[in-house]
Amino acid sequence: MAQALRPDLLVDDGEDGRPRWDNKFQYLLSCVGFAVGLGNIWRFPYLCQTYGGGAFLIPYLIALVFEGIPLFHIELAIGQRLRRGSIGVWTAISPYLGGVGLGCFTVSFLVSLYYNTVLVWVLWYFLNSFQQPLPWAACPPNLNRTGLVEECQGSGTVSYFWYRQTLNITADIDHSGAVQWRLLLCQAASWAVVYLCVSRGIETTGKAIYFTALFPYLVLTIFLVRGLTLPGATEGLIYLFTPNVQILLNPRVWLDAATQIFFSLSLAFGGHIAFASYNPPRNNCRRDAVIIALVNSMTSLYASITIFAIMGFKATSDHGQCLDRNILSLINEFSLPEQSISRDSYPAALLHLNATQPGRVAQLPLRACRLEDFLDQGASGPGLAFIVFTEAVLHMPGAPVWAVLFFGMLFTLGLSSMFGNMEGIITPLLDMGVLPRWVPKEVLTGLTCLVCFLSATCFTLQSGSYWLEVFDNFAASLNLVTFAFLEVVGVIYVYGMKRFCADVEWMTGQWPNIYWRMSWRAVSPLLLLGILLSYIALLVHRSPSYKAWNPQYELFPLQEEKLYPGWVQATCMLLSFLPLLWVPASALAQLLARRRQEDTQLDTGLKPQDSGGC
């Protein structure tokens, strides 16, 4: 049986004195800024490229309609109706579900640690972009000034700047290395910016969001216009959207589409619940859920077009350089006149020389130069931002300008997502009253940012990028999918479908139609359960390994695959299940507290009162 909410938990307009958004547009921008993050730029295009181009949009749209939007509607509705953060909302629905709110709070804290570290890297690249030539454009000289650094010559200028001059990475996660002070200073600056923007909650984030949410669209548009004028842009877009329907038979495609929707909308973090709690109680949250989800997905598509227009240009440039090296080898070997072989005539010239003098041609170090092979060199995550796209910028005229714009865009994208992460932490703390009410909100926010900063210093070690990968792979995925499943079950089967639909009608003026009710009752929970079981299966069968940057590796510059040491594997398991432990622990604590209360009442001769429950 669901808990009957007390009248004081359901408020009408203006009754609780809670802060409000200045206007509806500010709220929508904040939700869009939280949802639209780095994953829209560096993961969605990679998935489209990997899984059959346009064919990937089919499972993606299905997941959006039956998983993303219904779950998003639930989060906005319960936050707006109960006007609390994640912990307060779930405790109000049922005391036994308070652990869901605590788990979402814990995940938001863990994610904010490593997500802001990515902003540290972005800030470092942004600051290094104000110079000509760019520092990753050429290899530095060695200590004796007699040549270039050997590691850079073996790996390439862009990879060397990322792995050695930025991360100064160790060859093994077991070797922590020293703190990189330049990254620590950038981390302090990044957390200071976050604090300034979130210090007074929506009063300050609501002002900053106008820039942080809109600036990335301006930069994407500038890059798109420029990208479409570059040679090879058409080939990049054709490669991106050429559908391969056969790949839809691969179940991994459907799993990745569902998880991309889930993480792209930032579900189960608690940030959207916190944002919605500052809305007027009778705001149309259904319309907001649809608008924000569609804007998020359209942004992913828009970013893909922009990214692959630039990637097509990069592939065309690399393909041309590959042909030029082969042509030079032929001209030198056969003493041909300069300019006698063009890129267009190269295939015919090579065919002729192969037919007439195959032995000499076979001895040449000729590479197979296929444009498709260069287009296949996709990447996701930091690899796209700090290696692939950074190298593409080098080929563009006025490279520093484009580097400043690109990394400025990434920083504002990540910053607006951090607003939602921090609201998922600070709003529950305020609701729980962890500090006396006379203490200014800025103090609580400052203490929270300071704790996050100190906790995240491990990512500034030389092994920090390995640990960021551990947190990214294990701290969020399993926990968030589980909490989202519990959210749907808690609202629909504990709080009650009829009661929730009545609340939605009270807020929006319309009873949810059959699409919403069927999605909430069956389709969304089953989809989430399928994702959860599939993820657990992948976790069990996947070897706990990582890719290390090791200049001594015989296949360098390829990364060396290594197994995680036992203590790191134990940390991975702890990160995967620690937030989930709040759910049974909280329920058990509530049950024991209720039993003690009943025993006390029996001892004093009083009739036990019904304290609610599930």
The other form holds:
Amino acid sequence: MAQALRPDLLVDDGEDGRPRWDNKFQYLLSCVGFAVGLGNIWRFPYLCQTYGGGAFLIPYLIALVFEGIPLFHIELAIGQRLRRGSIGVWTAISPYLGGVGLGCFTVSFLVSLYYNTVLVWVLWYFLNSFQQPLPWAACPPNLNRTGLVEECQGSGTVSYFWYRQTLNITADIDHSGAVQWRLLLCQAASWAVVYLCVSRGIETTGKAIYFTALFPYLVLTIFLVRGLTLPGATEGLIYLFTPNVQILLNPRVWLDAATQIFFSLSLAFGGHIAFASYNPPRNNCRRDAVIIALVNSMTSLYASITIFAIMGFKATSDHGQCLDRNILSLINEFSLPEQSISRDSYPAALLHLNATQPGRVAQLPLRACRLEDFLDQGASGPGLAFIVFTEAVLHMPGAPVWAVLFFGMLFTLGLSSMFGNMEGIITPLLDMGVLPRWVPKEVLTGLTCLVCFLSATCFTLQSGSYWLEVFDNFAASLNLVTFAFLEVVGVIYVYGMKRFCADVEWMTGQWPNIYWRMSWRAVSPLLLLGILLSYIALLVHRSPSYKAWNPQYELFPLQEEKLYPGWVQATCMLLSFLPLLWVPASALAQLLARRRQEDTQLDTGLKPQDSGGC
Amino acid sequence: MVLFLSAVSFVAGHTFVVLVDEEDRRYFKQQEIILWRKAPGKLRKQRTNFHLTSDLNPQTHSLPCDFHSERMLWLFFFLVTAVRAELCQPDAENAFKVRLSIRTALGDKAYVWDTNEEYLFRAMVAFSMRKVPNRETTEISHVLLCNVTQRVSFWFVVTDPSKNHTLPADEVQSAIRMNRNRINNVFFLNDQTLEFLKIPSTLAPPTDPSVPIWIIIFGVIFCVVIVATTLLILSGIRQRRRQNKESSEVDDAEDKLENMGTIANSIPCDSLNMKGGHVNDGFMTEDERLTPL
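Complement to the form predicted alone: the form predicted in complex with the partner chain:
Let us now look at the entire complex, which starts with that chain.
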């Protein structure tokens, strides 16, 4: 196990052969790119909308100040100080805590697998956006061309394209189906792109990040400008940002705010530690932490303004279509001249007709069209990107351009997060020296990408989307919160608050003030403990079920709620707890090794040396 | 109002009833058409009160002179149109409803639906029927329209040459389906704006290119990535080879220096101990021999 690095043993100017960032901007961009990911686009706007619009910003900002920034500062500080990846850092802090590093490494690996699958889907949509009309604009005709495919007529064109033509999803998780060759091809391309960008570590990542981190901002701005000029955008913005302060009384809001900050900053993956380890030792990591965290939150806000503007436009457009359908029914039934009822005069006309001929009006399939109902239809996750937004894009003039821009933005956002994930895997492997020194770095990264590609083929099965949900819910959430908690406790209580503050002062030139010390000592661990306990409570309380897409379901197109079968539940448990087992396992292994070492030394009569280990 | 029966006639199974009320008004019941005229004593301008603008026999519009035989002729004409109108009714056997949405399709360039357009429609239907084997003798007059509304929607039916029966719905349906495209084009409409309510339209086959577009873009991106990766790997190999060469050169140079050190300048260098920091006498002597400038 590695020895603890004392301050006097460290070189001052980074001349220890470790790769370095070309400049500070590259490092900041890489961290921002890792933190800003798909969750900023499709999770934060949904939370804002569900939890009372502008009022959600209050718990969000509180969580940022008391949980996000302090934890982030710790990660950057220990990475920069100890100049190792996650495994090396934790063995340096205390050999008994080496398991934390291993656990972070495992979680990074699992997350890379399924995160890249989302990128595969985005790439598939991107490739299909280069045509007019877009393939999800119309239902395909059925085999004897007498009508449209039945499933598509029931569910709508966009959902059909997503569930049938992209995923070709089975009705439940038991039936795995066959590997979808289209998705497999896209996955090969996606991992090839990832390999191209991480092949030489930060040397290549640093160049790629200029594009992948800045392009999303450009596209968001374009969409914002376009979105604000669309009809209905302002209604959407007003409705969705109007604060509803009552909702703050619900504890779920605070839990979700804290969780969102935690996952949004991509803490406890080991990626930030790896990035910071390539910094010169005397770098102001405190300022970096604050800057990156604030940029991440600003990006979330900026993205939610854009998304809300476009959702407002979509809601207005859907509302107009609903009215038009009703008007057409009325006109056809009563043989009135075309365009004799406008959208504005529809309520009056309906009232008049209902008064004079209620029998005939009652037979018509008229739907109640309220704008608020359409505005309330929020979606998060892949549903927002692949169903709701693709439908909104269909209504915009010049749809293929917007679709290409949107999916290009999603791909680059996800790619920059993948860089961080891969660094969280590759840097510890390099530090541990898994392959001999003469093997070039490209081979190691190539092997890693190949292993990840082969493992992730299980997500290209027909039931892949269900498995992705399993991984998303169970592999990442519980483990990361636990590791973050152990991180804080390990650094502050095992490594020592005074020692850590001295290191920070050596690096930044300033002793951490009372805000940092309070947060590290008390507030952040308590918040994390709170999140952990609530998570466990929710997990136990809620029966593990999932929503399946079953065309034979009687309430189709609503999704059928099914329970996970036994073996899947076992897999969920395994995913949740296996990474955590590294911590006690590694501590136990270290204890046994020590005991054996002491025994052998006693046997040979040597005095037990203080090897300078932690 | 008291009505009494004035005449009942049977023509090929159809019943035609004329009712007369106490004011001597004759009522001829023909579905939607309700005509009345004063008793033959007073010759007044006929006031017709009917909804449809179908083309009744033009001769019925103008009244002949007021003769008893003329009444019979009048009756006969109404009989004929009644019979023909009987064939074309909403939900009649073998009748089809048509609905047009001209303003939706054409916007400002929408044309007004008048009797001339109806004539054109009847001509197109007759044209479609003439394409069916055994129906080549279909004339425009065999196509009847009724119930034209402001929507614009109406019912139509195709009769046989004897004008007593309507043609079976299957024949009409297949004829329309085969010529649907031409009918649409005549009116500048499409399947959604010119609807035949019981006739399903044949959907156009999906115009897929032979190679899907996504495969083309995928090929481009994949080739670019492979080429870039290969270049990167090759440049990495070259860089490493150059580094190895440089480091081996540096090693060689150091070795050479060590070897040469023993015989350089024919000065015994055993006494040389660079690390120890001893003075190099040979070097110092050289300097002293030179006169300073």
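Throughout, rigid core stands for the largest set of C-alpha atoms superposing within 1.5 Å between the two forms. Since we're looking at a predicted model, the values are computed, not measured. Positions refer to the first chain, counted from 1.
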| property | result |
| --- | --- |
| Rigid core superposition, Phe334 Cα moves 2 angstroms or more between these two forms | yes |
| Large Cα shift (2 Å or above) at Asn354 between these two forms, core-fitted | yes |
